[in-house]
Every structure is written in C-alpha cells, then in structure tokens.
Amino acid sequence: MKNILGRKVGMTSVFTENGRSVPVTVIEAGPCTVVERKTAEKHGYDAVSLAFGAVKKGRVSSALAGHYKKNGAEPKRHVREFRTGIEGAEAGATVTAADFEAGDRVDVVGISKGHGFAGGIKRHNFSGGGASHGSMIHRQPASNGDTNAGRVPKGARRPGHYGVDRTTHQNLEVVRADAERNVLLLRGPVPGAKNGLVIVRATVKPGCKPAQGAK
C-alpha cells in the first residue's frame, strides 16, 4: 500500500553510490494503523482510513473516541482516507515506511506556510513599476481593470492572504525508505512548515527517471 501519513522533519543531503549530494526531505512516515475499511457494497465506494500520531485520550471528541472504539483501534491524533492504492489493506493492519523502496515516485500533499497578508510581487510574482526617483509607483499592483465595470472581476490577482493552503508537490522520487527508523528521505522540497502533517501517496504521473547512483 503506497499511502502513508507522516510528519516532516526538516531538510538535509544525502550522497548517492556515485558521490554526488542530493537534496532532500526527512519524513517521519508511519506507523500508521488502518482504521476502517469502507467498501462498495456497504458505504457506496472503497476506501481505507489511515490514522497516525499519538495523542491522549482525553483530547479526542466522543464521536471519534467512539468510531475508534467500534472499530478496535487505539485513538489518534490525525485520520485521512485513501481511495486508491488500498488493494490488501484490512482493518487493523499496520502500514509503515517498508512498503516505500527507493527509486518510488510520489505525491506529497501538506498545508503551505502562512505569509500573512501579502503584495501581488511577493503573492503572484508581479514584476512591479520603475526603481528610479519619481516613478511612484515600486510595488504598487497598478491598474484595477475595466473602469466601466465598477466593479473588481473574479479571479483578479491582488493582494490578499498568502498561503496556508492545501499544495501538492508531484513526482518526488523516494532516495531512501528506513523502515527500522519509520523515515522517507524524499528528493527536494515538501510543502508545509516543520512537524506538519503530510500525506505520502503514489505518484498519479509516473514516467520520470530516478536520481543516477540513488539509494
């Protein structure tokens, strides 16, 4: 089962068989326990609830200290679930970094870094005005549209909240899978701050060649 949830650590490197330094993402992935398991004929469709992370009783609600209950698991912090990639995953199983090798391609997905309230140079990369002296106009997002409207048209890239979103980061090659330690070291960034909740899953675009001399 190449779904995992896990918490990320931070960023170091690590060299390949051939002496060349990879950047990469330590993932404290797992262990997670298999919650439920939802199926067609009962719930209308398949899937498999992943729990992870430990947390005291008595900071989990009543209806998920119940639904933990039911299903004879012990309760956890966070609870995602998965509809592909369940195939032999049963109520009860434990799925840790050992299903992960290297060489494996996946999707990351976690909650960006907040930014606060932010310029449209800094939110959308705009290029801004003229540096020199008496322009007026350095960071300011320029013209507003259509004067004749009255009225700002959906989907205008202005300043606003930045950040603090749901980010997937694609087709991250798995460089090393430590099952003894519950760790993934995954090539370049993952999206989130430290200690931050990710979910690892298999890739939806496979196709791309691993890191030469990777491990």
Second form
Amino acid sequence: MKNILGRKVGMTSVFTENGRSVPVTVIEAGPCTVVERKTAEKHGYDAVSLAFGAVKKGRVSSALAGHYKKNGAEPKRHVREFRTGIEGAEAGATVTAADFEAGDRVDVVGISKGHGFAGGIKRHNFSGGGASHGSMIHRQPASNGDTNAGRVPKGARRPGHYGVDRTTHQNLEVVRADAERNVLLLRGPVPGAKNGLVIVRATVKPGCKPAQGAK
Amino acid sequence: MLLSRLMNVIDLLDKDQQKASVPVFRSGDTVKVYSKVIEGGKERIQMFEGVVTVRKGGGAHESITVRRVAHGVGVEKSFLLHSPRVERIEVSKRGVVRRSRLYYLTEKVGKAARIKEKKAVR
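Same protein, different state: after the form predicted alone, show the form predicted together with its partner chain.
So here's everything in the complex, that chain up top.
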C-alpha cells in the first residue's frame, strides 16, 4: 500500500547514483498503524484509516481514545483516511517507508504556509504598476473591471487571506526510501511548513514517465 | 526524542554523502580537478586545472569554482566537492590572496591576473 502519513523535516539535496545532485524534501514517514479498515458493506465506502505520530496520553480526546481502544490500536496524534490504493491493508498492520521505493510517483497533500492578508501580487501573481515616472500605482490591483456593470463580478481576484490551504502537489518522484530511518526523500518542494503533517499517496496521474535523471 | 531525531535526519543524510577526505586548499590555490565525464556513451576522467576563485557552501553541498585561461579565453567551471563525479582533487600550487572570493580575476588579463605563489613553509 503506497499511502502513508508523515512529517515534513525540511529540504536538502542528495546525489543520485549517476552523480546528479537533486533537490529533495525529507519526510519522516511513518511508521503508521492501520487503525481501521472500512468496508462498503459496513460503512458505505471502502477506506483505510492510518494513524501517525507519538502523543501524550492526556492529549487524546476520550472519544478518539475509545476509537483506538475498540480497534486495539495504540493512540497516535494524527488519523487520516485513504480511499485509493488500499488493497491488502488489514487493521492492525503497520505501514512504513519500506512500502515505497525509489522511482515511485506520489502525490503529497499538506497545509500550505500562511501568508496572512496578502495583496494581489503575492496572492494572484498580478503584475503591479511602475515604480516611478509618476506611476502612483505600485502594488495595487488597479482596475476592478467593468464600470458599467456597477458591481464587482463574483470570484474577482482581490487581496485577501493567502495560505493555510489544503494543497496537493502531484506526481513527485521518490528519490529514496529509507526504511531504517523512516525517511522518504521526494524530489522538489512539498506544501507546508517544517514539522507539518503531510499525506503521501500513490499518484493519480496516469502513465507518467520517470523524470529526467532518474535511473 | 522524536524532536531530536527530526533535527538530525538532514545532518545524517549530509554526513552520509560527504567524502572521507578532501585535500586542504583555499581560494587562490591552483588545483587539478579530475572529474568523470560521459562522452559518446563512454565514461572517462577529465582533468581541469586552474585557480580556485570561490569556495562556498558547507557540508555535502560545498562547491568550488575553478578558473583557467584556455587559448586566451577565460573558462570557469564549478564542481560540487563531494559529488561522486569528482574523482579526486590535487593541489598543485598555493597562492597568496587577500580575499576569499576572487571575483576580481574575471576583469584582469595577463600579468594583472597573476597570483603570487606561497613559499613552502619549512
């Protein structure tokens, strides 16, 4: 099963076998326990719920503690459900980085870094105005659109809160999977801040070729 | 315990990739860099000799820039010190320079681009 929960450790770069230096995000992935196997007959849909991360006893709500107890699993900090690629996962099993191998393609879900109340340039890649020559429009969004309409169209891109969204980065390459250290190295950046929870699962992108420089 | 391990994973990876030994040299020194190049499907070792103008970065990411003048044209190549493609590095001359990054060499030609050689310490 190529689904796992992990924690973003940070970025670095590693040398591949052919001597290339590739940028990687280090993810402390697993070990996760399979808390529950949901089935279509019983729950209405098929899913596997994974738990990850050490937690103090008192920090688990009694409702969740009861849920863990019912399924005979050790309480963990995070629980997430996976609905794809769940064949052969039984409750009580352990998922580790060993289930992945170099060259695998994965999607990574994380909570993106917060940028607070951001302007149009940062939030929507607006161009911005001139800096000088009497421009007077520097980082403003400038026109809001049709003045005849007398209103701002719905969904117009404006300044506002940016970040802290659930973000998926698709089709990342697994550069290395280190089961001993419970570490996954994924090529390129991954959404979220350091120490943030990330969800790693097999990619939904079909028929993707291995990246250039992959072995 | 979890936290201390988190802080170490990247350091560990870094250490794993570092070469056991890299010769001692600094900018201003003349070095020979033997690197593997793939040419027409074959691998061979190519030597590049020149003055180290920049040495930067730390850990496994440390890199050097080597400059030489070939056929009247200045050529600069940068190498990752710990890259497996860099076979070995030999120091051929020690230079006397007063800064760590010799960007000024790019503008100098001929005699002005010389670097005084350090006399061997007994």
